[in-house]
Each structure stands twice: as C-alpha cells, then as structure tokens.
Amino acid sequence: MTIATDKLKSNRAFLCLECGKCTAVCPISRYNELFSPRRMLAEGLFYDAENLISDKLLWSCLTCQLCSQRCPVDVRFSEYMRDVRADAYLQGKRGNPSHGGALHYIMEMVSESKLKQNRTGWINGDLKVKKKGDVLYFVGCLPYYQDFFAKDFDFSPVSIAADTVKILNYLGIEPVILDNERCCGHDLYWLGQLQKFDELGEENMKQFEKSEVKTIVTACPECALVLKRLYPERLGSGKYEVKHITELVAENIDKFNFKELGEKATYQDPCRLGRYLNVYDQPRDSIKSIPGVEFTELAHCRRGAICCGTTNWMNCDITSKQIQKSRLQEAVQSGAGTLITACPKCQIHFRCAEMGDENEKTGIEITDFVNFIAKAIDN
C-alpha cells in the first residue's frame, strides 16, 4: 500500500529535505525516541505504508505545527498526519483514546441530525442571552467537560462559558446561545474521521444560518480554528465573522474598568490560537492592562511555545505527562504564581498532570483567560 500521490503533493511531502529539523523541535520526540516526524514522512514516501498505518505512534503526533514552522520547505506535516490517519480509520485502525474513548463517542453521537440536547443548564439568571441576534457565543464542549472533569478538579469547565457571557454582557452584548449546538468536530478532523466532521459542520452551519448571526465568538481556540478556517475549506464560507474571546477583549480593552489584582502571571500559548491563527499579542495586551498584574513570559513562548502534551483525547501517556510537567516547571521558573491559558483543554491537561504525588505538584494556580478577566472586572 502507498499513500495517495495527491495527498503527498497537497501536503508538500515530496519536498522533504530529510534535514531533521522537524524531529529536533517535536515535543513527542524529545521524550519518546521511537517517534520521529521525519520517519513518519519517509515511511509514507518511500516504503510500504501499511506499517505506518498500523503503527500506534501514528496517533501520537500533536499536530501542534512546531515542525512545520521550522521546516525550510514548508512541508504540511500536521495535514499529512491527518490524511494518513484518514486512511488508517477507513481500515479500522485506531489509536489509544483517553477516558475509554467516551469523548470521541460524544462527538460521533452529536452529529445525528435528530438529536435534542439539554446543554444550557449553566445559564443562570444573572446572564443575559437570547435566541436571535447579531452575536452568537459558540460554547463548544464545555458542558460535556463539566460532567467528565468537574468532580476530579477544583475547576468548573462551564465557568468559562458563564464568564464569557459575563464579559460579553459587560460590553453590552447579549449573545445568542444555541439550545442544540453540536461539538465543532475539531478532534474528528485531526483523527481523520472527515465524514463525521462534515456532518457536524453541516448541522452547526444550519443553526448559524437560522440564527442570522453576523459574528461568532468562542472561548476555545479549537472551535475558533474550525469555524474560521476548516468549515470554510470543506463546507463553504458562512455569512459571519469568527473571533476568539481574546481578540474581542483586546479590541474593546478601553471599555473595561479593572480592579487591582496584585498577581504575577504568565501565559500558555495554545497551538491552535497561536501557530494556527497567529493570535499572540491580544491576550498578552489584555492581561497587562489589568492594574497590579506583573506579566512574565515562559521560556518557550509565542511561536516557540510548547503544546500542553495531549490532543484529540488520544495517547495520554507518560510522554504526555513529561511534556506537561516540563511546561509547568517552566511556569514556576518564570516566577509567576498564576498560569493563564486560553484553551479549556490546556487547563484540563495541566490540572491532570498536577494530580497524584503531592511532592511533585508545582503549586502554581492554573486559570483560563476569561476567568482571569472576569475576576478583574470592577462591577
């Protein structure tokens, strides 16, 4: 078996120089010497790809794009891995999903057109939302994460949703919240389950059109990437603009009245928000605008930021934990007391890494950008 020539061409795989720069910066390769982006590419190009499709390491790639960013010939490695996984999926091959694959099953189930969900119970009387309007808040998987993770961590995933609405209300926006919103399908896309991804996208886009929204805001970088770039690439462009909440806050920063917090904070660049969507300055500018906040950078930041170690709810293993613990140590070494991230999954993965041996815990506070901003608002 070979990888289809059109896939190799579209992902620029034929241009590989075998220079090894991809492997040199890969977070997985740093801790697992068996994994090499260059080897994965060479197997698809020059050898029988059957071994590659059956290799469990195929699912280890974080698609974080550090390798593509360093590649001198712009090989689209993350997209190459997606396409190989799509071939593997069609042959019934799977990786090692975390949490028993339950979160994957949810993504597949919510693609059914007749599904009716109950996912707005987090909206309390203090939050102002509506059914139709110009601005829609795409909540994403936070209500599902609430059921999975709230009992294990001192952290409520839906608090990110509530504080996002709080911020929008502060700016005079009453957002549309969809009663039957679906998962955006981000993980299915990168796992190669493209048909299911398209089904989810079609269902979501139908609801967007019915709501007649002009702007969609999300607090999840993965949702932002999907709505802004992946849906248009596969399903056609919608009649709306997509913004991550960090962009919206930065655009309106002069409208906020913040109280003094007196904290030293650092920031984790989510892969999808940073390398994929080039959003770096906006969250930093907003955090620095809060009185009393001393901002410090991680050793690896912006374009060189290291991923949180797990993606698509796959292969959560010792390699992932080593990446996460190393990242948390960077946060401690920065002198910060608070690590801010703008991706719900980053926070979940970092908190998971802090579980277990009390002697190995860093003690650093981990919070989401919207929770941090909402805490600073002087009502």
Contents of the next structure:
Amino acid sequence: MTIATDKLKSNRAFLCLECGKCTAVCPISRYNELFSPRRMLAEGLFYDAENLISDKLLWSCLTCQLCSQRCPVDVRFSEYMRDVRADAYLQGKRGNPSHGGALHYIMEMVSESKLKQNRTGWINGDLKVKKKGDVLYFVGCLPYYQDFFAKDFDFSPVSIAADTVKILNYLGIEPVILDNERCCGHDLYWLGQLQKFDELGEENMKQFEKSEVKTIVTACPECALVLKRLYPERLGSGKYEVKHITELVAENIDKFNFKELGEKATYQDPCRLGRYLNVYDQPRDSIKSIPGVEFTELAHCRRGAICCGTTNWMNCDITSKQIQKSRLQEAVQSGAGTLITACPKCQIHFRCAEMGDENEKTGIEITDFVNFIAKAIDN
Amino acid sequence: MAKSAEKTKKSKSKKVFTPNIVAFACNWCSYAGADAAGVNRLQHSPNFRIIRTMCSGRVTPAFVLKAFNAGADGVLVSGCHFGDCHYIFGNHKAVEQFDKTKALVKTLGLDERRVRLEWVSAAEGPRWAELINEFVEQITALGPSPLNHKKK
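Write the structure block of the form predicted together with its partner chain for the protein whose form predicted on its own appears above.
Then the entire complex follows, led off by the chain already shown.
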C-alpha cells in the first residue's frame, strides 16, 4: 500500500526538505515524542505506507497548520493527513473518538434528509429572527453541545447562539435561522470521510439556495472555514458571502455603544480562524474598543498560536491535556483574568482541562467572544 | 415454489411493520431477568436484540446513538433497581447519562418515546416479558425510525 502520487503532489509533499521544523513546532510532538510530522511525511513518500495507515497516532494530528506555517517550502501537511486518513478510513481503520463517538454519530445521522430536527428551542421571545431575509445565521452544533456538555461543564453553549442573534439584532439585522440546518461536516472532512461531508454539504447548499440569502454569518470558526472555503472547493460556490461574527463586529464597530467593563482579557486564536482564514486583527480590535478592557497577548499568539489540544473529537489523551494546561498557564502568566476565544470547541476543551484536580485549577474565566461583546452592549 | 414463498414473505413484511429494538441489559439484574423470562417460558415479542453490559451506567449516549445510526427503531436501557446496583451507584450514573441521551434524541428530531430507561431485577422475568411487549407495541405504533433505511 502506497499513497497515491497525485495526492502527494497536490499536497506538495515532494518538496519536503526534511528539515524537521514541523516536528519541532508541533504541539503534539512536544509532549508525545512518538508523534512526528516529518516521519509521517517521509513514510508516505519513501516507504510502504502500511505502518502509517494502521498507526493510531495518524488520528492525533490536530490539523492546526502550525507546521505548514513554519515550513519553508509550504508542504500542506494537514491536507496530507486528510488524504491519508481517507485511505485509512476506506480500509476500516479508525482512531479513538472522544465521548464514545457520540458526536460523530450525530454528524452522520443529520445527513439523513428525512430527519426533522428540533434544534431551535433556544430562540426565546427577546430575539428577533425571520423566516426569510438577506442574512442567515448558521448556528452549527451548539444545540447538541448544549445537551451534551452544559451540565458537566457548567456553561451554556446555546448562550453563544442567543448572544450572536442579540448582537445581530443590535446592528439592526434580523437573521434567518434554518429549522433543519445540517452539520457543516468539518470534522468528517478532516477525518477523511469525504463522501459524508459532500452529502451534508449538498443538503446545506440546497437550503441556502432555497432561502435566497446573500450573507451567511456564523459564530464558529470551523463552520466559517467550511462555508467559505471547503464547500466552494468541493461542491461549487454559492451566491452568498460568508462572514465570521468577529469580522462582522469589527466592520460595524462604530455602531456599538459599549459600557465600561473593567476586565483584563486575553485572546486565544482558534486555528481555523487564524491560520486558515487569516482573521487576527478583527477580534482584537473589537475587544480593545470596549472601554475599561485591558488587553494582553498570550506568549504564543497570532500566527504562532497553539491549538486548544484536540480537533475533530478524536484521540483526546494525556497529550491533549498537557497542551491545554500549558495554554491555560500562558493565559495566567499574561496577567489576564478572562480568556476569550472565538471557537465554542476551544472553550469546551479548556473547560474540560479545568475540571478534575482542584490544585491544578488556574481559576481563569473562559468565555466566548460573542458572550463578551454581548455583555458589553449597553441596553 | 421457493420463489412464491419468498414473494409472500416480502409482501407480508411490507404490510406489517416489525420494529428492531436494541435492549441494553446490565449483567447482574436485567440480563438475568431476561434469562428468567426465558427459563419460565414466558411468551414475548422476538423483535429485540439484547446487548449485555456490565452495568447500566456504562450505557453512554454514544451507545444509543450508534444503535439509531445503524437503523434501530427503539432503544431500551435496563438496569438494577436503585439500591440494588452491584457497583453501588452505577444506576444513578445511568440516569445521568440517560438524561443526556434523551435530550440529544429529542434535538435530533426522533420521538423521545423511542428511548426508554427501565429497572428490571433478576427475579422479575414476567415484568421483562411484559415490558418488551409493551415497548414493541409502542414502537410499532410510532412506525419505523427515519434513520431505518430498510423499511420505508
């Protein structure tokens, strides 16, 4: 078994200099010496890839693109991982999914077109939404996270959705919310289940077309990446513009009338929003423009930001925990009392790392960008 | 001859919906209860497949969702009565997990009556038979699950 040449070519694998910068910066390699991007690439290039495909560590890669950022010849390692995983998936190889794979089953189940989901229960009377309009708010997995994580982690994922609508209403936008929106398929894409990804994508694209929207707003960096780049890449482009909520807030920052908050805050760059979509300044500018907020940077920020430790709900282990703990320590060392992140998954992972041993708790407050902005809106 | 027999079988299965139910039963109480129902030769519906778990607390949302994803029409989770658990508080954990499961099933748009949590002790053979009959009847009334691709 070898990796197909066109796959190696399209991911620029032949250009590899074997300099090893990827392994030097990889957050997984830092805590788990058995994991090495350089070796994984070399195995696909020069050797029988059987070992690589059956290796459980294949599923550990965060696809955070920190290695591609540092690579002198721009080898697309994350995309290479996706292609190798697609081969491995066809051979029946699987990683160790977190939470028993419950979230992956949900992703697969919602691709069934006959299923009528009840996912709009979080819309309360104060929020103004429409059935038809120009702007669509793509909610993502938040209603499922509410059922799954809210009780254990003592936070409300749907409050992110509610606060996004609140911000949109504040800007005079009444968003459309699809009753039967499908999962964007982000995780399945990076796990190599491309057929399921396409099925989900087609279902979603059909619904976008039907509702005739011009702009799609999302509060999740993964949904933003999928809608902005992956759907057009695989399924053709739609007639709409995609914006992450941080971009929309930064564009309309003059329209906000913030009240004074008096907090010291820092910001975690989600890998999809930062390195994939190049959104670095917008969230920072928005946070800084709130009066009374003192903004500090983490030691690793912007292009060099370190991932929250797990992606795609896969292979969460002691390595992930160590990455999360070191990231939280960085936040404490930056002197901030609040860690703001623009990705609901980052928040779940950090909150998970804060559970357990009382002595190791950092006590830092973790909040979403949307919740932070909504808190500062003067009513 | 064989062909015509197959044909009648097919036309029958089209008319009558026979649900597929997955029943998770804990090793110490419910599985023994189901065994007791068999030993006592109590007649009950054959539409369910038992999966034995060591404790009902082991049945996380992932188990139930996997069953639905594979096309089950209903899922039964069954364990010891409170105070009878061999792991002391395993069935309390089962309740916690089941609350999550039920919420997820509801959000997914499946009828929440398709999942059920019941306590059956090792001595309650007749109750197991009664429970299965009742559950099969309920699922038959609800019809096939939208994720069941074999029956449309």
